[in-house]
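Presented as structure tokens, the chain that follows is alone, the form predicted on its own.
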Amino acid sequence: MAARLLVDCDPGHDDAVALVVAAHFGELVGITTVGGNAPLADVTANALLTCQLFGLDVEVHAGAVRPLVAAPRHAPEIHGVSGFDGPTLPDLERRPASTEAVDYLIETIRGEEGLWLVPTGPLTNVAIAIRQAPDLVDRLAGISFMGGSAGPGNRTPAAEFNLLVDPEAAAAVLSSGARIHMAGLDLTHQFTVDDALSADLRALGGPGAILLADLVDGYLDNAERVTGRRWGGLHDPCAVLAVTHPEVIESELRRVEVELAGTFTRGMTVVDLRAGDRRSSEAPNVHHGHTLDHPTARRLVLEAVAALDGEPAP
């Protein structure tokens, strides 16, 4: 039986991807967005057209519009000022369900029991909602999470931009005593987004294809522009199959901490790496995804794309 999810996004590229694989191999409940990659009139608005160029049946409702404590941050150098920058954009004809996310998550957690939820932006919405209702916590099957990272940051040396963005709401999320998944930068670069996989999307056909290659071939000429390289990873799907496909991912549990305070270091998790260590004292609270099979998790992207744009996989 395929699990069945709810998204919290924030589009960003790797999310429509991520909302595309979510539909396809699991059963998509419900999207909400945050605010993050972009403003949240805008990643609402590209959850939007990703569900209108794939057929998405799914409400998507908007969330957050700033983390808990700290002032907004967006990722324009990476995904353009809307989030979707590059692509022609056909108009969109859809609209979001609501303004009040953490509603939503809130009635439809208590609504269905082992529902997975999977964030993939800042844990704003998660965080707002496991504090208004803890009991959340005992009625989802699992949170898995794009974010953090057990080494070197990318927004900065420490920090992945999730959780730079709201480290509190991660702090939150991780001490809430769900069961969590990690797909953090360690096992997210090993996903590839290159020249090629624009290749393969675009020789797909469909109009959602096209517009993920676009905006793969966007982020690529951002990322060679701001990096020198012309290489990203294609994280957040990632944390969509460590639910519907946990065989792509290895995984083991540990003790995972967000800094909050450190002056280099705010929004690090600290992933405590020393496996049956006796100095490792603290209760283990996250599975910690950390190799990837990425032929495989590759294949499943593009199968996932092409069933929901009407075109047979290569």
Ligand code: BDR
Contents of the next structure:
Amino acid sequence: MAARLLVDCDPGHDDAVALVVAAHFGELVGITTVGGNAPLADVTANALLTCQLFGLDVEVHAGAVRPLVAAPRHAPEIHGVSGFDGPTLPDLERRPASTEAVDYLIETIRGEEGLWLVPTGPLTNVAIAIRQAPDLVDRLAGISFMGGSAGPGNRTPAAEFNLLVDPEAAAAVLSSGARIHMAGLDLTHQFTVDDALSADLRALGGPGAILLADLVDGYLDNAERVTGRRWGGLHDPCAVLAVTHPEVIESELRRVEVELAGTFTRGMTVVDLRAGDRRSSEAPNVHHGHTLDHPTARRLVLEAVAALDGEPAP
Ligand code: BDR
Ligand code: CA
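Can you now output the form predicted in complex with ligand BDR? The one shown was the form predicted on its own.
The complete assembly is shown below, putting the previous chain first.
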């Protein structure tokens, strides 16, 4: 039976791909949005547009505008001011089902045991939901999130973007006792975004695939300007594949802490990679995805986009 998924996201091209992969290989029960790559209104519109183009009949609930403690920050230099800058976007015909994503998450997870929650943005909504309803942790099959890194960060030398935006939320989620799978940069950088991926998406030919190819092109232009390399990682679908195709990701149960105080390391995930007796005496809390079967993951993503693209809107 296909896994039933809730995706909490901040599209961003890679969040959009994650939604398509979740809808094709799982049962996408609902979508919640969180301020991250772009402000909340923009990422909510982008999630709705993704549903519209790929014919996904799924409710979108808007959530947190800002992180728990930190000042809001976005990623216009990578994803554009709107999160979907670049292509000419069609008119948006969908509306959010509510602006109460946290209430929606609590109600839905309480209403059905065994859902997977897949956060692909800052963990603000998830942390608030668990704080208000700690029983959610035992109702879920697990939380498979994109964020953190067992190596370098991207937004700072130490911190990955989703963790840096809301480190307090991430710390709360990682210490919640839920079954947690982590797709950090050390994993997601194994899923190469380059001109070849854009070309393969474009060749699929439907309006959704072409939008994704245009977004990838914009991302590569930005990456080249910011990093000097026309290259990046397709991060967020990895958190979905960890649920729908666990065989494509090798993982190990490890202790992961979030640095909240460091002058240079705030938002860093400290992953205990040591072996045996050297390991932290704290119980391991995260299934740390470390090795991706990239050819299979890439094939699965293209298969999902091809399957859903051009679906008539319900
Ligand atoms: C993460 O940050 C965002 O820019 C992407 O959508 C991904 O979720 C990568 O650091
Ligand atoms: Ca994201």
